[in-house]
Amino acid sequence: MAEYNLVSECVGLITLRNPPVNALSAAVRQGIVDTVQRALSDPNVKSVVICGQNGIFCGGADIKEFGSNMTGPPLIPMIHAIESANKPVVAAIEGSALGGGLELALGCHYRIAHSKARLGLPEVTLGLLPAAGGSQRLPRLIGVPAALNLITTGRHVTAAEALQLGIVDQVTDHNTVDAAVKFALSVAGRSLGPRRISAHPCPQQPDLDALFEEVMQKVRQSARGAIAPIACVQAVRAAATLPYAQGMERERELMATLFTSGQARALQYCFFAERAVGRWRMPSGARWDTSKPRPLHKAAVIGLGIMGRGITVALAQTGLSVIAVETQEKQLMEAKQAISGMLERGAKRRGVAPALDRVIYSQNIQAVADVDLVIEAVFEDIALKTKVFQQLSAVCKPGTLLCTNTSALDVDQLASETPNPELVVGMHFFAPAHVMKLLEVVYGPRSSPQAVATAMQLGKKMGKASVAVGNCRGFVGNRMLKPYIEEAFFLLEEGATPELVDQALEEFGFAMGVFRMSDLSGLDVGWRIRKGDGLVEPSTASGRSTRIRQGRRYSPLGDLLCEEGRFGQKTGRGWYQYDKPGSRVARSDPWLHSFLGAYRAQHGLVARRIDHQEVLERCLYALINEGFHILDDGIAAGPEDIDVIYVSGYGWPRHRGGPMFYANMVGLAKVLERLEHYQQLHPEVPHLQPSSLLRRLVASGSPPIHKWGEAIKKLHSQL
């Protein structure tokens, strides 16, 4: 796992071998210990170079070891042995040096990086901190403010930024190992005292207390309940205020607290879940590893509203040629300007040339005749989308994949309008489409595995978390969102305020509660959908009957606000008030509170005290319950799919792992008991009726989440 060679007659070259990223598994750590010892004891060796095979230095710890009893040499003494060596040790960094990989490099005396390498300490994203000396060495090397920025965010830096910060000593465009060997020869015999980072004091920082107080305040605000970023600040503070040995002890204590925390388990679950959803499967038995995607060279987008513009940018940034079609001339001109601006800003951020020449604009749908894939992004109206699909079927070459960017409409209905329904899939993007990470790839009963594979791979190339889901109203994300929002409305009727509901959800970890999010997206969006569903009626009458629609409890509160022209931020009034239309700062609105009081009086409702716990249980457990229905219906292949959708697209706090993971952590029996409690209080609310799958899982002993798949198969086989 670590290969040793003598090169240039006097340089010991140690190569880490553990594909794909040379993670620091027990075998790799043992290999490093053995080869370093061999190099240091060989009188012919004057200096040492450590590199990784296949152009990657080291991706860090082997996360799979975290859930088991770790064996092999511990990392910290291994790095200390390298740092205290009496011969210079040079890290040759290619590809990536992340987490424990960068900590290993910081233990070396010198660091040479390839210009395309990336470096970072991303442990915070796994609910941990860099606990092999990273939180103590990095501040000593680059100063407290820069180290805090890297460690509390986990962001990766380019080789150029690493050189500027002082993390690496040299950057090369040529063969990194050759450059490192040459460098190692040049420093052989030099004094190594100044190169041992642990012996350095932290660079002096004026008013250290004020700096840490300010950083801690910012981190608490952005962490939204996550504990790892706070522990990272505390660890860096130890580096700045304590001798190295005491700082290492503080790092160890903090890591011990984090390592066994529920948040660390949740974040590590997310890490593996995001990889698992790429290994999709369909009810037909088709799988990712048996379905070959089609090659794509040219794509088209129909409709250049906000969604169509973002999709066009996302496609162009993958290197595809894109035909962007908008029939309205004014809209086309506005879109062209907006898309060019987005491409230029994106290119500037990434340090590349903007892909302006990859987009061709047209008002004529005939322009898409020779593309390989079309994404329709017109207004969310089934009649309009049907018309577009009929036109595309007539215009496109045989074999063109037809994709619809719909958030809820029936993909199979659109497929039935085409002569080749197997070529139709949904690609549900989230606004802004070139930024948001989630993509729901929706397959209908007739979608081919190849069409699904092509859409999934395209999403991956766009940098999306692509999740394959079945076709139903709202798919996974929006289907689960419906009961969540309905419960929030019902809580207002019963005595809550928008502020109370939002505060409970935001303290849980959501970036925005239900009502602030509704104001941002626009109350009229949901109003239009409810009208289409035949739910909106004149609400002049009072009494209970006006709050029962289609045989179930219904709250017309959102409809009444829309009738008042209160559409949210766009009008300056919604569930909150704003200084002016378009303003983002939500303020409590006395009018809204009076309106709620009058509404309750009209309908004979008596306001009662509602606490945060009830808000969380009713909103979150209703959402989770729908997730169990989705699993039972086979719309999502497993709980990981649901959790990735909610973490990546719906603001579910990552450190809570996703709704299904959260249910597993809380305890399925507890979720079932609370749903039964609220269902008895509100029998007219069907979404509080516990899912039969949830009941069956509890009856079978509440298996851990990674065994739900087996349990679901077994339960289905018994039906």
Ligand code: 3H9
The other form holds:
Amino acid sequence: MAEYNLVSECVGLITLRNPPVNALSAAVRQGIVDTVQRALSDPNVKSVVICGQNGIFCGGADIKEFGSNMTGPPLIPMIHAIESANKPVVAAIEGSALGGGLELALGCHYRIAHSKARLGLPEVTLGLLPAAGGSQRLPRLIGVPAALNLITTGRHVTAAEALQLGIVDQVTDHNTVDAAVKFALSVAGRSLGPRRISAHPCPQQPDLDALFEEVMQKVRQSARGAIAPIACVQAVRAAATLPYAQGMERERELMATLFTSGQARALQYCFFAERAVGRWRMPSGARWDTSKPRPLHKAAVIGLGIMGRGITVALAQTGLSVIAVETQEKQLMEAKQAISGMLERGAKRRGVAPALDRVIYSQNIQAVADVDLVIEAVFEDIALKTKVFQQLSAVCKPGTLLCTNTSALDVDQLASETPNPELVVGMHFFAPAHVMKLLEVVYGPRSSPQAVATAMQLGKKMGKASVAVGNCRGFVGNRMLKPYIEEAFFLLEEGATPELVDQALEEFGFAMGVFRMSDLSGLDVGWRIRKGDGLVEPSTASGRSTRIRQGRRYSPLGDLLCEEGRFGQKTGRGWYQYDKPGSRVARSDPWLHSFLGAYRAQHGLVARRIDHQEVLERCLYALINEGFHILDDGIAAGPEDIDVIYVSGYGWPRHRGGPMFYANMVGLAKVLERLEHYQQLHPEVPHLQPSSLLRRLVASGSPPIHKWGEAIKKLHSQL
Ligand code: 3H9
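For comparison with the form predicted on its own, produce the structure of the form predicted in complex with this ligand.
Shown next: the complete complex, the earlier chain at its head.
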């Protein structure tokens, strides 16, 4: 796990060997302790180099060990032994030095990095803090403001930035280990006192209290209830104000609190869930590891509205040539300008040249004849999309993959309009498509595994959290959103206000409550869908029957607002009021409150007091219940898929791990009991009827979430 070699006659070279990321497992830690000891006790050795095998220094502590009883030598004394060594120890950093990996490097006396290396302390993203001395050494090395930035965000820095900040001593474009060995030879015998970071005082910082107050305020605001970022600030404060030993004690205490918190478990679950969704499988048995993606060189986007523009940018940024097609000349010109602007801004941010010449614009669909993949992003209308798919089938070379960007339309129906339905998949992007992390890759019963594999790989290249899901109304994300929104409407009828509902959801950790979100995305979107479903009726009717439509409870509140022209932010009025159309600052609207009062009176509804607990239970458990239906229907392969969708695309707080993880944390029996309770009170609301999978899981002893897959398989095989 840590290999030892003597090189250049007097340098002890220690190589961490624990693929794929050389995580600091118990065996690796033991290996480091043993090999460091060996190097220090060998009189022939003048200096030591630590590196990692396969071009990666170290990905940090072994996260898998966190769930079990930790064995093996602890990290802190191991790093102390390195720092207090009487021979220079040099870290040779290739690939990544993250978390405990960087903390190990900070214990070394010198750090040499390859120019392509990335360094960081991302513990905060796992609900932790750098607790192997990182929170105490980094501020001593680079100063409080820079350390606060790195530790509270967990961001990775390039080797160039690390050099500028003073984290590394040298950057090389050549063989890092050779450079480190050469360097180690050059510093052999030099005094090591000044190189021991723990012995440094923290660099002086004027107005420390004001700085910490400002940072803490910022962190609290963006943390949305996550506790790790706050603990990170407290740990750095300890570094800035206490002697090293006391700072380490504070680091340990804070870590102990975080380590046992549900949030750390949730965030670590998210880390593994994001990786697990890449190992997709379809009900047909097709899988990620047996399905080869097709190589892509040239792609096309049809329709350059908001979605098409974002998709074009995302494709061009992966290095593909893109034909961007828009039949209307004016739209095409506007789109060209917008896309070029987005590409330029993106390139500036990433410090690369903009890929402007990768995009060719055309008004003619014939221009896509030789592309490998087309993403159709025309208006969300099945007749229009069908026409485009028929045209594409006639124009494109044989084998071109045809993808539809849709948030709800039937991918199978579109596939059936083409002679090769196996080449059709849905790619549900989220606006703005070049920014939002989530991509639902929707397969139908006839989509080929290769088509799915290609779309999944493309999503990965775009840097998206890509999740393969089955075809159904709303796919996974929007299907679960429907009962969530409906419950919020019902709560307004029963006495809640948009402010109360939003506050409960935002305190839970959502980026935006359901009504602020509805104002942002536009109330007319749902109105159009409900009209299409035949649910919208004239507003003149009153009484209970108007609130039962198609045999179930229905709230016309959203429709009534739309009839008033209140479409949300874009019209300056919605569930809230705004200073002017397009403004983003939501203010409480007295009109809305009187409107709700009049509505309740008209329908004989008596407003009652509703608390946050009820808001959360009704909105969230209805959404979770739909998640269980989705699992039972085989639309999502596992709870991780649903959770990644909700965390990456729907503002679900990451530190709560996603809706299915949250249900597991709350306890399945409790979720079932509350759904049964609300279902009794609201028998005309089918989405409160507990799913049979939830019932069966509870009946089989509520297995932990990582065992649901087995339980679902077993339960299905017993049917
Ligand atoms: C820490 O260090 C705490 C200390 O401060 C204090 C302790 C007292 N452990 O991401 P990839 C697995 S906390 C275990 O696809 P890439 C990963 O699950 C740690 N496993 O590769 C995956 O497995 P599978 C702080 C790990 O090339 C495989 O390796 N460190 C770990 O795209 C490949 O991963 C971090 O937060 C780990 N530490 O990216 C860094 N890391 O193939 C976390 C990875 O079965 N890691 N795995 O799905 C990363 O950010 C990326 O993995 C890295 C490579 C950038 C290193």
